[in-house]
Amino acid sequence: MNIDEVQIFRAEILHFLADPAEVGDDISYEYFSDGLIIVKSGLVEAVGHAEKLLPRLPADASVTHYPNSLIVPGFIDCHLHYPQTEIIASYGEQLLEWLENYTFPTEREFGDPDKASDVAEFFFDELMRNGTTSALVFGTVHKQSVDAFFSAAQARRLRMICGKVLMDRNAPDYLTDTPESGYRESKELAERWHGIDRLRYAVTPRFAPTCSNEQLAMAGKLLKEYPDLYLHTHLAENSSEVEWVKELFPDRSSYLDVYAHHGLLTKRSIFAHCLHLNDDDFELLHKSGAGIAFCPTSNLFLGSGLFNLARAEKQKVKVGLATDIGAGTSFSLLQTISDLYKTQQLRNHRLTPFKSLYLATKGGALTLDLDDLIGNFEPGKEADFIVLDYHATPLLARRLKRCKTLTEKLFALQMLGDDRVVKNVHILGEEVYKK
């Protein structure tokens, strides 16, 4: 080995090989109580027990050791809005009022490139502080918002997906485009950023109520012309929203059928929320290969409802976890997992800590069609990982002393953890954040 190209990290290590709901907890993951990750040129070369891998290394190899810590793949956030960073924790609304009173006035500011760049930099600082290394993100209707986002992500060598919002009706004039301008500007942005370094582009109609049939058709045209682009939008978040869609699209059989009719269901289509779907909708998602971004914190905050994860599992629909900043109230996917568990308790669905962590890592990678690149520590994957500190708070350290199994440790970490637990973040093997 060329020591200059190799990095070696030692700690407890956990990653997932399969969905615990499909294969069972016990064989869904690999866990090394004293493990090593060997990284070469930014990619995972090997992962395993330290006692087996250490003899393969040169005697003078440098090993970075993280005691009292757990290394896991970087968290993957499948849906959030970077322009809403500054309106997080705004009081007292449900979805449609939230948009009118908070979201739209704030997004107006992102026509200013300096504003967009300033928020993007802070946004990425927050992601790193919370251990999120990849995400699918909304911009605003302004091209500048997407250029600012991708420029900041590129400088940090992050794997990120973003897109310009498409919105030609039922929104303030200062935030609307047209089917033609939305198509043209989205195409320009996709050609400038999609596939550059670790960046991908998402065609991004805000949601059906703010898009005419003509604009949704143009979004479908883009996906036909560039089939490797993503589609990112909202679906069936709020019961009033669902009723509104029925009024706006009376010829369609369901909210999801609006998108399907315009060619917006592909294996790279991600629909946020999906709280009010029927069995036919879930079957259509399964057949198309589309995925769901499950946003438990914002669903609770806006009073939108409880996602039926068990039904999604039964009908084999891809699901990833999401914070949905700014209706979500934390950048931390650990805190989001805590709300995830509670929402499923209310549905009498007992969620294991293995499934929860899977959704935040490999499950997110599968949902975003990035499983060949990130999500676990299989050799050849990009070495994005985080180090979680078992002693981050006095309460956590004290609680973990009583844990006798890995299941108990993970559950306590998920219920008590937040940004304070994230000790280090590595992107392509390089440390980019240290608490």
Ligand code: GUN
Contents of the next structure:
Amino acid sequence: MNIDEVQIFRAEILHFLADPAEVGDDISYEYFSDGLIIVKSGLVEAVGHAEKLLPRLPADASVTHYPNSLIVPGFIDCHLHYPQTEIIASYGEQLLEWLENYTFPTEREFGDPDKASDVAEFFFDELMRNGTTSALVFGTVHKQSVDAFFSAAQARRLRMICGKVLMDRNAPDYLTDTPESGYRESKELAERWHGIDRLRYAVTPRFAPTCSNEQLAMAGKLLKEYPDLYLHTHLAENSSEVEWVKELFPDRSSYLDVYAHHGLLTKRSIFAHCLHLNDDDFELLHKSGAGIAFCPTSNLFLGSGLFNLARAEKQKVKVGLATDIGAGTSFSLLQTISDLYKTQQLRNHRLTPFKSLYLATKGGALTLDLDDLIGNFEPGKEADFIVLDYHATPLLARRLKRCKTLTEKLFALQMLGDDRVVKNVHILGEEVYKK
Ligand code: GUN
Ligand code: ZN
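Let's see the other form, the form predicted in complex with guanine, since the form predicted alone is already up.
Now the full complex is given, and it begins with the chain already shown.
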């Protein structure tokens, strides 16, 4: 389809304008039980009730109709590792042993560009099947892993952020770089890819235990030289990891202070996990404008802990939702929402289905500082959207018959839904996946 043409889509439509936890569910979203999205040159031209918008269109305008379906913005995954695709569901370990036994040996394979391209293509197919249209992604230490990733993303016209891992200690020799080579290669990759089409670069120190002070200082230098790059790392995921960071950085007042000391807290910094932080840490994140990637399936799978979302809300820290593949157990942000709900039940924090869907869409866009481009259907936003099928499974169809309100319907979709529910994916208006 020629993207310069106007495209019109008709279905039930839901998108968010604000955080339900801040403004209240009722005014956080726009919902059209019979809605239209009009797309022009890949961007949203208008969204609204069909009965209001149809009379403004030429009588012969072609409309793609999706009955029994809900259109929402494409899901945004704020933290995952494409090279870990093949080790998803590896048995038995918590973080540090899991890294040694499964992750590092697999990541070694990404020195081979053919392997990297093969996994990148599979990874993007999997994102599309699950309705994830944008993501913040780890490569490996090998710069070719990032080239393979961005080449595949560019061909699919996806909005993606990625970076080469920086890691110069406490890891196998075959996976380490040095502060100098890490600096040189990150700079080369950022200059090649950052801002090209829909791609952006993230400076990616793996986490404090595998980075020397010299390497973290170098990451800070890169951010100073290129202030619009992202910073992407892990923070306070596992209690043994937190103890280890205290030993490795005795002069720093907290794990977060290790990163702060090296100038790594900006409004484009995203920290995965953040399970073991105190009020001061949350305050520092708030002040710097940095965001958190909350990874419920991973946190449960590795036995890492339960994220304190209520505190992040109270202290006004940006939070996005993330799968953290391959420690996370599903590419589906619907399944991730299901575990998100359960982790917060265990903390007595009752999440509404509106807040959950917000986190997977507009909340993610805000966390990734992409809110001016994606995350909802305001006019001018990039038209990445997905079509969810209310009749995808017999159980879902049967359950939904008993649902009387949008809240009930949305919740059932979130608890019972996964890739089977994603019927179509549109990137810049164009259909790129059909179940
Ligand atoms: N911390 C450092 N590296 C990793 C990783 O690859 N996955 C997770 N979940 N945590 C990490
Ligand atoms: Zn991770």
